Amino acid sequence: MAITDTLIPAVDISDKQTVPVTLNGKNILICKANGEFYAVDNQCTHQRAELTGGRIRNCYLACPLHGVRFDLRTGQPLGELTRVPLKTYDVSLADNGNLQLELD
């Protein structure tokens, strides 16, 4: 069953910014890239480093530890360090301007 949780106001996140949140015990990273919002697990699948503060270019997030890049749209990694994708979550905008995240 999917659970929808309301998060922070969308206006509080600027482009190329990452914001960590904890929902139902999950460490999740909210990202804004090219005006769109994305949500992924906040843990690199290479060496389990947090992705908070990783650089965003276009729709790719780079791990701050070793630079592994992940496509924010699909979670798919680029490069040779890992082939394990990040878990992604659906993000929507509520009527009140807050972001909503759907957990499964």
Given for the second form:
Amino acid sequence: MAITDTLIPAVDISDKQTVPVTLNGKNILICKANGEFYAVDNQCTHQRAELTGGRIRNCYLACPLHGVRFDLRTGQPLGELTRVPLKTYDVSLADNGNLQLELD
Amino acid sequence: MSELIKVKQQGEARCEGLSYQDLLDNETIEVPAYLREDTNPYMGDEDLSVDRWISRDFHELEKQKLWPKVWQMTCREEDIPEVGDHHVYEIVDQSIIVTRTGENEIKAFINSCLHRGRILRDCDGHAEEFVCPFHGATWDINGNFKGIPCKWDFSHLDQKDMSLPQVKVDTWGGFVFINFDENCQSLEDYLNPLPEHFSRFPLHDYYKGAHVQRVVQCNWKVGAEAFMESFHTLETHSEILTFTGDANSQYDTFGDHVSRSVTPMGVASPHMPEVTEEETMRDILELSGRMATDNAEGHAMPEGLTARSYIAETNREMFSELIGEPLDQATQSELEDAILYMLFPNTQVWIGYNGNIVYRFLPNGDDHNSCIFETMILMRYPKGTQKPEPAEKNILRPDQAFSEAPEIGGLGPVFDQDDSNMAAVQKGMIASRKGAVSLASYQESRIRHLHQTIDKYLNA
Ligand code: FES
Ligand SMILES: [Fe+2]
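What about the form predicted together with its partner chain, after the form predicted alone?
Up next: the whole complex, starting with the chain shown before.
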């Protein structure tokens, strides 16, 4: 398990915001919902659309394309369009105030 | 059953002991007129055939003549706060997209693509426009057609009205209602006298603090009826009798669409003459799930006070603090009694200054032997602060108990007791040789009222 610094200060992200980052060649979306940080693959499991800018309500992120909602805590989708969960990553706070992710 | 229950005879038969109206006489604050209403016209005592709950034909009739005609509650306004937010409302085999199209405007579209019919939205969410996931036909959130890929192949649609069909929408108390019938009466007329009775409780400004749903294996009416009489308290919820005036409840009907039950709380059941005020006070705090606190520790009954007064004043103090506004004009009754209204056909809402319970019973899709039971709890928040976000719906699996939903607190175990009857009633009605149910004249009058109104729709 490798911890990777995202170079993004936690204080720069506001609630309901989504921030895409590329780490180790992966497109990952950092989200803040209800004061908590989450990170998921930035690709809808329905049609691979980017999730950047998707609406966040409670701890659900909606895909901008057809509206599939994913539970940011587990990656599980709601509704019928896809049954495949989003990959999620553990987020923590580094000593320098940046967010860091656990990538495998 | 206790010897104490000797009903007075004739059409005015009521349980002995203090009636709800007697309790109102003890109020020190002016009693609002709606609480003084006491109206229960005689509706007959005929048995009702079990077909109303178990037959496919009856369900088909409801599908044709009831659901297409009634105003039905779909969601809370706060569930769709921003323009483009929408809720997918499903009733039997119909699907509607309830969409916020402006700060003060909500529209409801038939959830079906005008190309080849796929549902346009699969679940609640937010959309800048409605793009059909099948071939990409697109509408703006006001239902105006914006196009479909390969337009050259659809010139025959140019002359057609491609706007998304809509159904009627209106709101009351922060609830969004729809009606499929273009010629229906206004929501305002339909609700009468509900808004007037709730005028002291600005439900539109409450927020949804909890929302729990589960499938129950019974017809939707069996579910609704489990909450329409307090007669079952004695056998189903015996642990709450020390603080529930079950058999002294009042039952009222108002026109076709509204009825209510008022069950005095903070008084012992007439079935339990031996209970002390101290026991009533302690049990209501610990078991009711509806008081300002659910911990009796540190509460002692002051000499000379009744439990009913003590609890009401405790609620008054704590609710006032929570709301940030004194509840000087609140009666003790409004502060603690179980005052539960039904809005025909399937929505029930409690009176109260905080923690108002809402029930809804929807047919489970097209299945007449199961329903979706939902409960919401509407909460207050301090005046001048931002309204909290509504709770996300917690969908329990069919095998889960309501007590597994911590957000509904003490109500969970009570619902589990009700739940122990609901599927069992459906099963028993199917097995019945009698083929009919009998109703108590007074205590179950609201159930008869529900069915008489259903008949008005089915026979129209
Ligand atoms: S069914 Fe909707 S675009 Fe084809
Ligand atoms: Fe009950």
